[in-house]
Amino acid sequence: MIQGAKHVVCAMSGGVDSSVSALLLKRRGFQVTGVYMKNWDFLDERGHCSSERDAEDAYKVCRMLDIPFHQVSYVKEYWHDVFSNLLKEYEKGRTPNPDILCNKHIKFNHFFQYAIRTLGADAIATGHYARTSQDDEEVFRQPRMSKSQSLFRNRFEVRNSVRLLQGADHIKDQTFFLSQISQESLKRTLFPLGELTKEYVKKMAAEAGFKHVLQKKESMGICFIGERCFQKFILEYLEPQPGNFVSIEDGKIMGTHKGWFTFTLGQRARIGGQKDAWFVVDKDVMSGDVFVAPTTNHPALYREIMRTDRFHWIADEPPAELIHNKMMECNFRFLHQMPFVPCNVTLNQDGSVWVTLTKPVRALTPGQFAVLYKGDECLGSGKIVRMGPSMYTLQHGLEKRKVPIKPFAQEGQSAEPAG
């Protein structure tokens, strides 16, 4: 070990990306210490706790490294932090991200502190897909924390925010799910992988002789739910809430569900009787109305405006140009890789934002959240708690006035002046 070498705490889950993350910062010569975060616990259909293999897998990582290992568990502040929120959410009739919101709470909070006041780190690092716009030297320069932290902060500060980039791999590019994070942890974060594409990370992995990682498939989806069925799982926590599926179309009756909160907008609604497919397109929580459409792009699925609940701005609160001209163009997404869409941001007098799209998106859905970006940067987001009328709503109405209307126009094709 490098005397006085900088201490870096590494997020260990046991894959190739965190695997990797560590051997570079133990050859960049950084004093690194491993680990691994119990956030679930779960066992598959046979039996065994994937996260204890996990672990295993991790610990197996740092001694092949010659570097020390921990355990820390957080399933008590994961329930409280992100499951609790994520049931709450669905009884509303809302799809959250859990994905977004363990990181804001769990890796960029109480790891966070554990790491640097309990293991004395002088910065943390995880195996995202991301950059900042700070360097290394940048990062160990940071002051330390103090005990206690006012619950505002100093409107007069000299801030020298850090700025959250894509990374130089744009396919894995992993800032949507880092989106809610705190300056403050952001400040004292390092992400090895953020130049480097993912083929360049499992040949590392393979040199490193991390077969045991590699063989692994990559984790997708909601952790705690692993590939069992959705709607299975989230009855075992909520009541069920029967109701009925009814076209948007004509109000027609096509058939009962369990409750609309195993439902997100855009998916397949699997309706017995029914030959062709139809998809879920609105909910009524209060009716327990779940309403369908019989084609995947039709108008009803399709939005161009959303209200966010207060915006999370990761560097600048809110940024200067939005200030100064009472909106800001950028680009948005709420699905990760999503392409990103250009549009029209207005900033609200309680921190809210609406957001107006160049073109109406897909299964725009509440409880997700609105990811901006200016150019490589990750500017924040802000939960969707509400949005605009839908392509159909628009279409329906505009045509009982009598006035022509500009046909819709689905991805991919476009819209031509009627006449």
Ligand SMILES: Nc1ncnc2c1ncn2[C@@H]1O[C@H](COP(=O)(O)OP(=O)(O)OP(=O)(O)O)[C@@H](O)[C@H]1O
The other form holds:
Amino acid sequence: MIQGAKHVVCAMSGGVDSSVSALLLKRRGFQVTGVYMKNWDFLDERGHCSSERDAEDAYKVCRMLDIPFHQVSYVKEYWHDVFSNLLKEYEKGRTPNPDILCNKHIKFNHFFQYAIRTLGADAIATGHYARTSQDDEEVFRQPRMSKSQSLFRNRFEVRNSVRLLQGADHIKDQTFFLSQISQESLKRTLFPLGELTKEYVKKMAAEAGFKHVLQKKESMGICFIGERCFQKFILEYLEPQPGNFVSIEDGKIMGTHKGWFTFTLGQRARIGGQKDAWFVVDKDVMSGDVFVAPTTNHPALYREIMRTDRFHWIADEPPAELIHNKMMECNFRFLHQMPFVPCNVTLNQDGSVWVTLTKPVRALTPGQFAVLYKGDECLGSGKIVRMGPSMYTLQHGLEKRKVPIKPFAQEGQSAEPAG
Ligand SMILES: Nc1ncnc2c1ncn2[C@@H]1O[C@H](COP(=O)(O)OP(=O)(O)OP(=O)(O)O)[C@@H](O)[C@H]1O
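Having seen the form predicted alone, the form predicted together with the ligand:
Every chain and every other molecule in the complex is listed next, the one we just looked at coming first.
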């Protein structure tokens, strides 16, 4: 360790990305500590506790790098801040995104506080593919300031916020999942992989002899579900709420289901006795009805307007352009890696926003996050809580008034969680 070197605590999952992050930090001359977080106390689909193996893999890398290793448990915090929230959202008929909430509450809050306060770190690091607007040295010069409490900053306050930028490898970019993290934590975060491609990172891992992490499968989907069937998993936590599948076109009952929360919009619904594929287009939590349509690109799945809850701006406050003009053009996505869709955003008094897309998108889903970008900057996100009418509803209304309708582009995506 170099005398007087800055202390960086690296979140290490036992995977390739965080292992190479720790390696790079060490090479840059930082005093590095590796920390493994246990967030979920459960056996996987094969009855193994995968977190034990991951912790061991992280420990092995720390030993190879000759850096201290700690393990912390956030099982309780994850349950309260992420999982119980997720169950409530499903009960409301929404499809939540636990990965975004895990970053917000666990990694960039509990872990961040532990690293800075308990381990006395100067900064934290993760293996996310993302960048910020400050270089390494600036991270350590950041003054400690508390978050401003009001919606808009006092005009005499110095504006010096750090921006969250997409990773140079746009295919791997993970800013979508970081769109709810606090400015306070971002100011003290290093993303050592921000400028690198996944291929290059794997090559570095091989050169460093991290064979045991390279052999692992990439984590897919929601960490605590693993490869289990989502419907079976969620029914272990929520009481079944039987209801009907109802055709959106003629109101005909097509079959029954065990609960609206086992489906997400855009998903193919397996309806007993039906040979053809049907797709979930809407839900009514009051009646328990799940509305279905006979084609994957049915207009009932396409919408272009949504409202969020109070929007989380990474910079702590809305962009000046939005405050001054009351409207701002930028890019939108609600799924990781979906192509950007240009949009117009307006700000409401309560801090929520309306997002109007320049073209309708398939399977916009309440509970998912509307993430906004300007160039390669991730501005932040807000949870989708209301949606405008579907193209199907609009077509019906316009047909009744005999007004010609615009055609719309068709794409095939749906929110991940209830896959
Ligand atoms: N259980 C964990 N303990 C400590 N840090 C973690 C843990 N899970 C994730 N992280 C941190 O969050 C980063 C992103 O995790 P995520 O699982 O989304 O991506 P990943 O590409 O699979 O990363 P990795 O290859 O490091 O596992 C990791 O690189 C690591 O820094």
